[in-house]
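Just the one chain here, the form predicted on its own, laid out as C-alpha cells.
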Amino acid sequence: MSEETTFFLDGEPIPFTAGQTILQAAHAAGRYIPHLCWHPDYKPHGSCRLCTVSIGGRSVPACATQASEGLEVANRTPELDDARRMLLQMLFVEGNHFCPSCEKSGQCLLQATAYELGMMGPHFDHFYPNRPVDASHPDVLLDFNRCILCSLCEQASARDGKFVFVMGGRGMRGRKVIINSASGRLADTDFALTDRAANVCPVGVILKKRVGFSVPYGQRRYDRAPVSVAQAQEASRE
C-alpha cells in the first residue's frame, strides 16, 4: 500500500499508512478527533468513547478502527458532538473536577475538550465521590478524585518497567487505579519524576509538587489555543 492512500474525514482526504487507525492518521495529518484516553505512544484503550465516529451510519471508535482506502468517516457532526458532550458531562459528575481551583486548569485535556465541544454545564447530578489523596511521595501528589480511568498511567508505568499503577476493581463505580505496593502508598514504590508515568495523566491526578503554578493561568497549553488547534500544531512539529 502506498503512502498516498487516503480516506476521507468529514469530506477531506487524510493520508495513511498500512496499520494506522483512523485516529492515528487524523492526528498525524493535523486533524482533530476528540479523545481523552488515546495517546499516540500507547495502545488504544477505547474506554472514553469520545473518539467515536460514524462510518456508513455505524458508530465505531476511531482509536481502534483501522483506516482503509476510500473510507468515508463522519467526525464533527452535530449528532456525534451531542453524544460527546453527554459523555463529558458524565465524566465531570462522576469525579470532582473543580476547574477554577485545580492547578491543572489550562493544561487539562478533559477541561479543554469540554470547551472545544461547547459544554456549558454538567446537566447530571454530581456524585461527589470521596476518593483517596496520596501525598506520601516526596515529589508527587495523587488525587484520584479526578481520575477518568484512561489507564494511561498504567501503560506508561509498564513501559517504565515499574508497574506502579494497576487498574483494579469491578464495575463502573468499583473500577479504580491501584498503587502497586504492599501499603498502597506511592512512597513505597520506586516511582520517580523521570518516569513516563509522571507526565502522562491527561487530567489532574498525578501532580508534581512545588511546580504546580510555575506557568501562570492564561499562559498554559490550552489557554493559548483550543485543544483542536493545539494538537494540530503539535502534530505538525512531530
Contents of the next structure:
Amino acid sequence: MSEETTFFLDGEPIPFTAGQTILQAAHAAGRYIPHLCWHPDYKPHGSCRLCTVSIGGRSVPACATQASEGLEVANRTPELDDARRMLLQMLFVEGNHFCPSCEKSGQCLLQATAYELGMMGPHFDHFYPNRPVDASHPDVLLDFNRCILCSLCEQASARDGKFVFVMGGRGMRGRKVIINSASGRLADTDFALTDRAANVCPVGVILKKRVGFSVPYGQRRYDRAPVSVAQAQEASRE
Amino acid sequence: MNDVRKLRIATTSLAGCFGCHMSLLDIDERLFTLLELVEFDRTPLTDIKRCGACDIGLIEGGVCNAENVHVLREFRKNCKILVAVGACAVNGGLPAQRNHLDLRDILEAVYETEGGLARGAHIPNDPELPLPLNQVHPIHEVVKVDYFLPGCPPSGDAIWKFLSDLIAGRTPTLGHDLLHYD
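Having displayed the form predicted on its own, please output the structure of the form predicted in complex with its partner chain.
Zooming out: every chain and molecule, the one shown earlier first.
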C-alpha cells in the first residue's frame, strides 16, 4: 500500500523504500534538503549537519535518519535555514574560501549552498588557517585550505580500492585529510585522474591541473541554476 | 514641492582595488535616479576628504594598515548604516591571501630582492606612510557592520538592487541571479 511508503517533507508526500534515509528518498524524489558531506553514492557521514531537519520538534540529520511511514519532516523553515546559514558561516571562516581566486567557483557546493540560503557575510572572525598545499602530482593540485572535512574523498578512494585519502588528527585545528603515502605527498601514491576520488570533492581541494577557469563565468554549474534546482534536475535524470 | 530630505551617502576604499566603485558607476543612467534620492558626502566622486554625518556608508576593501582602521572607525562613527561592499570588505578578499605569510618577508621580497628595483632600494619607512598590519582583516572584525554586499565586485545590478531596497526601507535581498561571491 502506498500509504505505508510515504513520509511528508514540508507537507509534501515523499515516496520511499525500506531502508532509505530521509535525504536519500527526498533526493530521489527531486526535493532539496541542503547538504554538503552527503553524496548519493556513499555512506552518510553526518558531519556537516547542513541536512538537519525537524521531526516533532526534534532536530535530526536527514542523511542518517531512516524514513518511516507517515513521518512529518520540517525542512526549509526559517529557523532551520537560520541554523544552516550559521553552520555555513562557520565553515567559511574556518577555511580560506577566497571565491574570486578559486577554480571551483561556480561549481562549488559550499558556495552554491550559501547562495541558496542567502548567506551575505561571514559574521564570525576569520581563522585564516595556513595549511600546506600539495602540488606534487602531475595532474592534480590539493589545497587543504578549502577542506570542509566531509570525508567524501576518503570514501571514494576506498571505493577505488586505493585508500589515498584518510581522515586523521583530532580537534578543530588538528583534524585533517592525510595522504596515505610514506612521504605524505600525492605524487607518491597511485592516485589517477580517472579515480572516483578525483571528482568527488564538493569544494576546491582536489583540483585538476590545466583546466582551471575553462568554463566561463556565468556558464558554470551553479551559475545556470541554484543548487536546489540543479540537484532536482539531476535526480530526475538518474 | 518635494521637501523630503535626501539620504546622505559616503563611500570609501580601504585595501581594495576600486573595482566596487567602478561597479557602482556601472549602474549607469540609474545614477540620475539615485541622485534624486541621495547626496554624496565623502567619496571619490566628490573628493571630500573627511566623512560627515551620513545615513549610509559604503566601504569596499579590507583593513590592511593603520590608516584603514582610522577611516573605518570614522565611517562607523558617522554613518547610521554601514555596508561592507565586495569580497575584500566581507572576508579580506585577495589582499588577505597574504595572511599566512610573514609581513617582513613580503616587504623584503617586494622592495629589496625583486629584480628591476633601483640599486639600494629599501622598504619605505616615511613616517607619513601608514603602518601595515600583520594580517588583512574584513571590516566586521574591526567595527560593527550592518549589511554585507558580496561579490568581486558585486555587479552594477546587484548594487542597484541593494541600494534600492535599503533606501526604500526594505531589508536588501539579491536572489540567485545577483548573489555571487566572485
